[in-house]
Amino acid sequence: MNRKIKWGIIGLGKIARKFAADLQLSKESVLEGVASRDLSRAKLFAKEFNALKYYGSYESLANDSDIDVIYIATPHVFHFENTMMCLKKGKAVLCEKPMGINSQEVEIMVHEARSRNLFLMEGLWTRFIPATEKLIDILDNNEIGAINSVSADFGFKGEVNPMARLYNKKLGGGSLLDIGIYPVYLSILALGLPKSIAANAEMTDTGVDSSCSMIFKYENGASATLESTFEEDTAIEGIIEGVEGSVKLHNRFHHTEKLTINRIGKIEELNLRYKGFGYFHEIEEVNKCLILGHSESPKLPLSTSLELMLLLDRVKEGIGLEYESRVLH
């Protein structure tokens, strides 16, 4: 495939403006459509972000044939049925985390992807940031010795306002699959999964949590101690504990430019930017692997979504949350 990897968009919201943008860095994309339910809304976001068509529905889009893949930026419920129409139209998708609200909706959606050969990707934009590419040198190579402890933390003061996304149980809300999803995946990343977890969450009168607070058990003794919360602003860290040192990942540590590393007394300060948003990495990872024919990132497997979304389920039981899932319809 020699030509640009031509995209299209579909939920028009802030990720999206910030994901439109960072396409324009990349030199194998175009931006071929874009779709909203309000038509004019997506003409205004056309016209801003050079998309060549807009459309006044999702179908239109995924039926349109230049189009090669879709990014998908609605709100978290309605990522399987979305993906699942774009599947089944025969379109390669990259989805906002998380994938989908619960480990049912991720299994039936890989399913689709892998039984017609389609690309599909969780669009958790952490993994391919350079500071995340670093990291994860460093826990290859050792460098800080077998990992003790992994401590994250993600808050900010949110409005509390029940019909907003954040509260709204009916769009997905809650901090734990809005925010809590990146120490989660952190702590995936150093430690794997858990041998067993503990989970504690304050709720609000809508249903979902406002704050939660976990930690996580393994095998080898190692613990994870992570937290979210719409309450107030936390430090936003991400510390690596290891036998030989320590990594620590500074603010705002799911998309950080800063790692201090600390090798038994030796300090090291690496400043690692992103270009654009930081969006702009998972687009380039989506469209490698496109141009290479893969269904799958081998730097983010399905595999690794259907893991991170299985242990989001186990937190979501221990406090007792619960969405209605769109596989019911």
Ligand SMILES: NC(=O)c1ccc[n+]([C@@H]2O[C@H](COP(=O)([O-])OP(=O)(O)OC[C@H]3O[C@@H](n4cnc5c(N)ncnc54)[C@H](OP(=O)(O)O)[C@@H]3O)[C@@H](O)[C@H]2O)c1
The other form holds:
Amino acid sequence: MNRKIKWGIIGLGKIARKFAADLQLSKESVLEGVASRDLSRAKLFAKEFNALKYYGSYESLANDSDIDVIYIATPHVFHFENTMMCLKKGKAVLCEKPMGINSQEVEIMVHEARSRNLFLMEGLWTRFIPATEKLIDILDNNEIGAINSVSADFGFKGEVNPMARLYNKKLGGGSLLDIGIYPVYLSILALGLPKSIAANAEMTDTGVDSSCSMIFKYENGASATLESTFEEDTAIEGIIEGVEGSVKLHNRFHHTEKLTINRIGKIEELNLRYKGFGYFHEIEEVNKCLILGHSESPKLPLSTSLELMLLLDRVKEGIGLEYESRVLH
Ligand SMILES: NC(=O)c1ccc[n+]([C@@H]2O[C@H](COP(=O)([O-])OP(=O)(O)OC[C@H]3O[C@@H](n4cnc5c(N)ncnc54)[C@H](OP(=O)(O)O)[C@@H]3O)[C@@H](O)[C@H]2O)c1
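Please show me the structure of the same protein in the form predicted in complex with the named molecule, now that we have looked at it in the form predicted on its own.
Following is the full complex, with the preceding chain placed first.
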């Protein structure tokens, strides 16, 4: 396992900075190159995060034959074209969440990666942190019995700026795709896919959802109550109730470091620290997959990303939200 994985990053905004910081904690990783639409930004970023090379276009980075895997950190609407460009140049890809703007995009991306036998994974970093690993153990071992319900919220009071990524429809703005994806993913982890959904949203003048409330119902009678909002600060907690107990994911539930497990009155509190900003764990997963020659992560397979996007499409349809896709017919 001495091989180093050579990373490239495309789109040097907020999340790229946290990711690059965590990459420095990973002994198996080298930040080989970074790319921005602006060469001077790439140069500054490279200096700050010890990248070996910098590029003023995304394509130049994808042409760098030294790079093994590219992390796509652009706004959602560009994930499809950026990922497809990298895959077509033979690169493995870690693409930020949501993997695309709709399931049609994700299907094409998955098909492209599979047909080229290239690694592709969605940057659902929350899957790999220690608390989620523990939660999955609890669920797999049936420690709280059959699951009755899931509730999870993710809300913060954001600055309203119609041009900024969160509100700008042309950049894939809206609470559902940006933060609602985390409660929805938690519901999939605990309950799988729902039989029916009901969703309500408040829409902004820019035509995106500033908040979205969802109720999912399942074949076995279970339900999930989920919420995302840019309109207020919420508890940002998750609770999974089973017939023999419950698990609480404390604030901020999607990257929590604290679980409270209640097994019929016997309460256990677990502190589960993650490394760096938490992205370290997904980086290690990608490295491991590449070293082992896997083209998908067994922990976050492409089928899950597709299911997640199909479910988000159902919610979008329910609230009358549609984005222009960059898929060319
Ligand atoms: N996993 C997480 O915890 C997490 C957290 C936040 C965001 N995200 C995801 O990461 C992605 C980026 O979010 P962010 O908060 O980092 O956004 P951001 O700060 O706005 O950065 C996005 C970057 O994308 C590039 N870009 C390319 N075309 C663009 C355009 N037309 N307009 C604006 N930027 C453009 C820019 O980089 P250059 O100018 O350098 O080319 C920009 O800096 C989103 O899909 C989001 O869902 C994930």
